[in-house]
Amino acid sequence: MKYDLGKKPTKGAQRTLNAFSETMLKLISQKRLEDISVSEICEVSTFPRATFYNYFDDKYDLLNYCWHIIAEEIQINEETKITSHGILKVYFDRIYDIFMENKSLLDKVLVNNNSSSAMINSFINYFKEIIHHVLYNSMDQFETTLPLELLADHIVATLLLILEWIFLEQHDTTKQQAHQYIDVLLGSDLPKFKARS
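Single chain coordinates (the form predicted in complex with another copy of the chain):
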């Protein structure tokens, strides 16, 4: 990303960011990511290519920014301190809700991109990263003989696998049913969690 999201953007910058991300979401609802060029994104957004490259490295970078926009609602942050092993389901539920809110968009995108590994990887990896980040900072809660990083990776991968199963492979599943999947795949007795002190 060329543009610094740290500072709060000016009016014009925000307009430009919005235009490009909305165009991208529109285009991936209509055709395969591979068939979308930066030139086309710019034509649809009625911005010149030079402006695109002021903000993004390439179309994948813009795509990542789109996930960022969608995920902004998550509000998982360091303050969400862990009070019980139910925390995993709290994380899971937040992402589940976001995906559910954006289900019609996701479904449209999948019609054209269900076999595009670049698209799927981009999407899954984005959410893996943000969950991994918050989860790893709570890992002192866990009692395990495993390397903490490895355990965190495994938990995150498992949560995302279930979300992928539900939303990308489109197996309608209630939150309750999904919680059962978590219990089975991560151990129904959750032996890896410390007793509360």
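Please move on to the form predicted alone, as the form predicted in complex with another copy of the chain is already shown.
FYI, this one's just the chain on its own, none of its partners or other molecules.
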């Protein structure tokens, strides 16, 4: 991403970032990502192209910034000390809640961007990286002989499978039902936490 997410933006920069991200979310709820141009984003947000390119390389870079904003709302403390299934469910619940809060936007986006579109793939890949990062960084607390990378990949794939089934394929599912799916698909043999010495 061109914009440095590690630095605190000025008020002016934050207003500009908000305008571009709000415009992108509005536009993807109205049309396919492939039909959106940087010129249109600038016209709707009332900023010149030069300003856009000060912050983003292209519309895909802006889209990743939009995913970043959504992902910030679902971060959990990686030091949380609960069972392995508990961590998964806490994290899953936060993602589930964010998706439910944005369900009307997601439904509009899906009207114009099918589940195999570039926009949906961008969304899934971004969240796959975020979930993988958090899980992998807490894996050293698990008792397992499996390679941690393999275990993290397996868990992430399962959680995303459930989230895609609920929100992209639009199967009405309660959080409690989703927890049952996690239990069945991941099994009761998910590694437990190591005992602290």
